[in-house]
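Listed next as structure tokens is one chain, alone, in the form predicted alone.
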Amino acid sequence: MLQTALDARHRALGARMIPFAGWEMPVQYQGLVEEHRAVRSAAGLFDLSHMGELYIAGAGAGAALDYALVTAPGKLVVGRAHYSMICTPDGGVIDDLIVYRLGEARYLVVANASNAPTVAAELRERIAKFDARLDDASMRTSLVAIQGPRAAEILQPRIEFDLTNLKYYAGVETTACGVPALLARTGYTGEDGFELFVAWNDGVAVWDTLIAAGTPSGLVPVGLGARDTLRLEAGMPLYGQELDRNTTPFEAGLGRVVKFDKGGDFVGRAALEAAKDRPRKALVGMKVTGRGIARTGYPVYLPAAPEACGTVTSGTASPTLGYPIAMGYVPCDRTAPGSQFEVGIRAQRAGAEVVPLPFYRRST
């Protein structure tokens, strides 16, 4: 199992460590609900160093990524980022990504930990015919995220950049906590927040500085457990649950990501054009109205129907909302808010109602 540069810090804080995507990662420290609520009310600190960081550079880097991905990275303004996907030739999702344009001919692609080697290999193959090269910096990079309504207040005195000038989905190379960093206003919690990409060993300085500075303001370290409940409340998909190679972006409700108008061919274009108007399933949000919590893999039924018509992809008891929520795939003609389903929870069925996504949206 791989360990991040912050492994000793997690253990000193009493974290419960678990295997995750080939890494030993903290799932919780003081408790999932407490950590979740701290992010919603104050701030949380996350070790995301298991993610993949892939730099693409060269005169043809923009064109290469336009061909390799479903979005149009070549149209990004320097300093901005966007959500993207890399798809198979038949339109399935290999991974969802964040792409940053760091310079005229330099990009950063951030991949999920479980898929980073696969994405790196796919990108190397796809960009080979372009004037572009890939540098996999995943094992040289620590990634620390601070998220929550007090994140900017805690971070600002420790960074050489005015955070009021940093837009959502933007990044800047600066100095943070005394070390060089790529600072991005991105996150996976539904709250305002920042991600700091630094050299591997510099992750310790960033973590220690922010823990010391933020604790009086309510900041706590946060594990994978609360990260999952936070992203679910925010209606954000997780690869391996909402997204996989058997699902197209359109079925996941993310068809807006696919840029058919960017010009030229890209991997999966023909299949995605055909799939656009022929989805086989649809992702919805559900409020569980019966007793029990819908978990990943539980069957979804039409009321009183003997056979399942769908599957829960993610579910939890929402710490913010106070009731169970879930996302799942259902028939395409049953996606309207108020549509009724039943979720098979052990030997029982619990009622569930389709509700709009996201479940939670911050007020500012």
Second form
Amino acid sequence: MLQTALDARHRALGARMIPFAGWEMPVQYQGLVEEHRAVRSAAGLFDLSHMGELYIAGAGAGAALDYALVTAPGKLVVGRAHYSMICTPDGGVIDDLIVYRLGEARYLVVANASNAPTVAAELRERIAKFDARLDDASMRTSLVAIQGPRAAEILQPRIEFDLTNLKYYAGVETTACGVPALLARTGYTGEDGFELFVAWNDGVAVWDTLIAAGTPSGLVPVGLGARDTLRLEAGMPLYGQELDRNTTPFEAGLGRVVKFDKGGDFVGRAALEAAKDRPRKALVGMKVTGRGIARTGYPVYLPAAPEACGTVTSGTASPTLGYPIAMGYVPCDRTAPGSQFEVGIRAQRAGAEVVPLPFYRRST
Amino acid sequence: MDVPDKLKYSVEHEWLAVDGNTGTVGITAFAVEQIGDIVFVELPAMGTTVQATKPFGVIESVKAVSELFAPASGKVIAINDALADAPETVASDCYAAGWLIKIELSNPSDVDALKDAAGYRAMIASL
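Moving on from the form predicted alone, kindly provide the form predicted in complex with its partner chain as a structure.
After this comes the whole thing, all chains and molecules, with the earlier chain placed first.
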């Protein structure tokens, strides 16, 4: 089992550690709901060092990524980032990614921890015929995220960059908490926030500095438990639940991410063009109106129907909204808000109703 | 960790309060701490028969579903209806207002298989 550079910090903070994608990670510190609320109202600090950091460099790096992914990283302005996916030749999702353009010929691809080795191997193969090299820096990189409405004010005095000049989905190489960092305005919580990519051993300095600086403002460390409920409220997909190789981006409601107009072939193009207008299922948000909490894998039925017509992919009791929410796949003709379903919860069924995603949107 | 002396305890962290032929069932403070923020409790219907060491319901946190295991066998003669609207009572008052069910004990010797407070304290200290 792998441990991040912050392992001793988590244990000292009383975290409950769980195995996750081959890593020992904190699932919660003081309590999931308390951590969730802190991120919505003040700020939370996350250790995301288990995620994969893949650097692609070379004169052909942009063209290589344009071919390997469904987006057009070659069209990114230097310093900007976008959400992307890597698909199989038949259009299934291998992973969802964030791609940063760090320089004219230098990119960073951030992959989910569970998929990082697969993505690295797949990318290496796909870029082989281009003038581009892949450097898997996952085991040399600590990633610390600070998220929440007070993240910017806590972070600003500790960095050598004016955050008012850092847009959402932008990144800059600067000094943060006394160490060299790639500072990005990205996150997975539905709040304003930042991610700091630093050298493995510098993770501790960043963590300690931000814990000390943020605690008076209400910042708390946040585990994977609240990370999951925060992203679910924000309607963001999680690989392995909403996304997998048997799902196309169109079915997941992420068709806008696929850039057919980028010119040139890319892996999965033909299959995705065919899949675009032929989704087999559709991802929706649901509010459970009956009794019980819908969880991953629970069946979804049309009211009173004997056979399931869909599946819950994620569900929880929403800490912010105070009622159970879920995402799941249902038939494509039943996605309108207000559409009625039942979720099989053990021996019973609970009513559920389609609601627009995201469940939660921050006030700006 | 609160472990009242007058109760009996199962290895699954349920408590049983015996009064004649009636047993009141709840979960321990240790279980509450392990489960985390309690948001839902599902209990059996009145008249259902529960079996010692077997699941009789579920308790859910924001994160996960946990089964509830009967500390003794018997017929359900009361359920704590208040938990439907206030499941968090289990966390705030697990040994009193947060009780789960009352059963008519069908096999009083089930109680002999349970731990006393000292035995349960020793068990959780070793976890």
